[in-house]
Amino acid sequence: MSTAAKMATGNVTGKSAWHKYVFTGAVILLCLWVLVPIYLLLVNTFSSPEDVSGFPKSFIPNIDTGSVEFFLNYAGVGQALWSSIKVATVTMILSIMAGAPAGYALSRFEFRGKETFRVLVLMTRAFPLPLLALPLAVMYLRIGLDDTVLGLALVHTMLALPFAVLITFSLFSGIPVELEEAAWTLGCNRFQAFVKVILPLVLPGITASAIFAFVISWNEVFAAAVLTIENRTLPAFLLQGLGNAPLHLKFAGGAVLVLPALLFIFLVRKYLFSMWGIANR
């Protein structure tokens, strides 16, 4: 081998590992980023008041479990739990049945002023929610759907409605539409050859979208708390009952809040990668 070819050989050699360096070097901080605030959330949870306050803390706290037993007791935590569950499952439902046909005509229809469609949906989230909440309410208490789970689902489906239609546009879009015109020449029609071919192929990436938007519905707060009262979700309930609280307890709400979905998405993260591998193909 020449020279040139050892020193053309040894620069690429060169810019590999540099480039394999910087690329560990970012999943390392963006790792970092995300698991140092869970960590410092999860030793102030666990950790007795005092140990809250001092410094510096110990790598490993002594385990305190008082402030969460004192959390998970207060007055309304279960119902404001439960009120999340429902409003969050509503949610999810509402999103998939508007979202998934409307990606599904996207990617497989052309039709006059689809793209404006398209814009229109990403529209959805260009007006800040405080903007809408006051006219929201005020519709809310005329029609009688003001401190309910179904008023409350509508507006976290408006919120993830964007993300459900964009999703699935993208994992029809991934799928030959010659595998539809193969099952029509097969005696099926277009609903038959969509429940018994795309359906199957997509469902785990239809899944995957059904899980964002209970995600969306289950860290959204303002408009929890501005349209209801008795029926408020966990995360409104901790706006309105910790604000004052001492910071152990705030921790405490903190992690009782954030520990459910990370473990939800934990479960599910079959179907979130899935939903990648579909969407790429």
Contents of the next structure:
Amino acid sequence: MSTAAKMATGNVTGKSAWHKYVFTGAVILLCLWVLVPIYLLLVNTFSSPEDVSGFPKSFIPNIDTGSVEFFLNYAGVGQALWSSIKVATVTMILSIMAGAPAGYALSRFEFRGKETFRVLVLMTRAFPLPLLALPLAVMYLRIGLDDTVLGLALVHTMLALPFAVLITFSLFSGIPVELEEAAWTLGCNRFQAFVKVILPLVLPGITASAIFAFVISWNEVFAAAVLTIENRTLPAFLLQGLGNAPLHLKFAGGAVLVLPALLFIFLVRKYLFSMWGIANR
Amino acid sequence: MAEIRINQVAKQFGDTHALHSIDLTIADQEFLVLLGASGCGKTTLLRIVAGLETASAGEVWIGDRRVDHLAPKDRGIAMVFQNYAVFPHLTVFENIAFGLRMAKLPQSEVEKRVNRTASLMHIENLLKRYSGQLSGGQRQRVAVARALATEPEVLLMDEPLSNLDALLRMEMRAELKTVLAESKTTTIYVTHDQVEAMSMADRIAVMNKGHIVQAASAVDVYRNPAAHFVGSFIGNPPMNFLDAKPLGDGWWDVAGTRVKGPVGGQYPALQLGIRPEDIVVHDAPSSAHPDSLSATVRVLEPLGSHLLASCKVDNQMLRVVLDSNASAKPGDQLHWSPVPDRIRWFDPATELALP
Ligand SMILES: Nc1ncnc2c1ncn2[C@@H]1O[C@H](COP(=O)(O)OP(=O)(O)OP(=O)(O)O)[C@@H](O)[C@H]1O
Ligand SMILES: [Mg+2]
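The form predicted in complex with the partner chain is what I need now, so please give it after the form predicted on its own.
Let's see the whole complex now, leading with the same chain.
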């Protein structure tokens, strides 16, 4: 029965049914949009080199871990992975340490130039990274920050900071000032009130924005490629190492890159939901 | 000893003057009610005393300390917020215990006080819940309990009972009053419910547009309003005001009738103020009441205990409280006179009562 026929039979139910179709359809489409590439990535990763370029594929491939094993034993992958984790962790810490206080100040205090500051924070995203990366590389060379975890993490922090500031700003704004004030009248100083009342309430959101920073750093490739040589992060390493590699190895590399990020997001998904204001039930 | 002295306190928010030079002293252990219409500055004044807002000018003293520059926690106050501000991440128990834990009281004392204040506010069965699982009225009672539990010298309450049903509110009113009297707390209590104000207050401070118009006992505020605003804000129905023109020698022309009033030629006009229940209605104009006034009945509202008649006198509104089985009908002529010693006179130029 077509939708039109269904709508003709009952106006009232027809409308809600129509909504349901559109909704379900949209959900399926979005899920496919995300899941199909991941599925293909995984299938090809676990296929033998011959199957990768073959078509059509069987839905469940014959598991062949050859590519993955080869890839993981490939010299430098472990170290790149480790570098990635280090850089992303430092980025996460730096952007929360700088971003959360800024977000708090924006939401709680009135100061001159507040609006300008908010716009400026966003403006930093308007500069294309290539434009910044080259002068930065030169400067880093001069001051000895080139090819270091900290140096790259600083650049990644710059990329993640606007999000950290704006996300924490909206988190703090969502918490009524009166809660803090009530704590003050009950014997807290500003710091104690923050720790006892505000922090527990924003912690999920802070975690989410920290993870966001982590993922931004994890995925960033341009600055990583320009600014590091020995301490390559995984994306930069893959870009360099797999450029001319056979297809099946590229897939394996892609999977190694995607899986940790996926896993990470999966573990903290309830905080992400609360960050976007969806109740975490 | 916690007398509160507010000297010349003013507050501006940008261009808005929320408070104009407030002077108010609240005696030790007094229960002062701040009463006024929405937006008149009650919350602002309370927040200045609490230290949550900085006054643009003036001084605040609690006891013998000037507290303007002290943080809220150093002022010996507790506050109940207009929007409750119950901590959502803590249970009701921990909410009430919050101030006690900050004061580092031993666990046994904390439990004792929490249980006592909770049963006082009838929330002892909610102690394990979170604020998200409470109704507005329950949340409000948690907020009150949290403030009471700390046993402060000064308690500041911003419409703490506004969200309760009439019956519960009446009960809470009585209990709060008793507890606060026993605990020797100095209280500032904000409300815009005049019945609440009248029933609880040792003294009522009536506020209007950032001024304190009158601070006096409930009876005084009702009987002797210091200004036109107080008369029209307090009392339900409010005081009646009728224009008066001078006839000389202390006689005034009110709606065509001679009424004895203040002597003195300095007023080009006055207003006569009379409460609706201070009006005597006569059956007919007679020689016994040569100076009675007449009014045309417009609307009658039977209110159970009495009948409220809204009338027109010389194109001015007059409300009269009649006996509940009075036989008046709309359109009737009513002959009435004010009870002489209940008449109050107001200067329309300053809107203040004559001394
Ligand atoms: N932070 C602020 N910024 C600007 N104006 C403010 C601020 N706080 C209060 N005001 C203004 O000051 C005036 C007094 O406000 P206040 O909250 O004290 O009123 P209120 O008497 O408590 O009213 P209600 O009975 O509605 O609670 C109002 O006109 C209000 O708009
Ligand atoms: Mg208020």
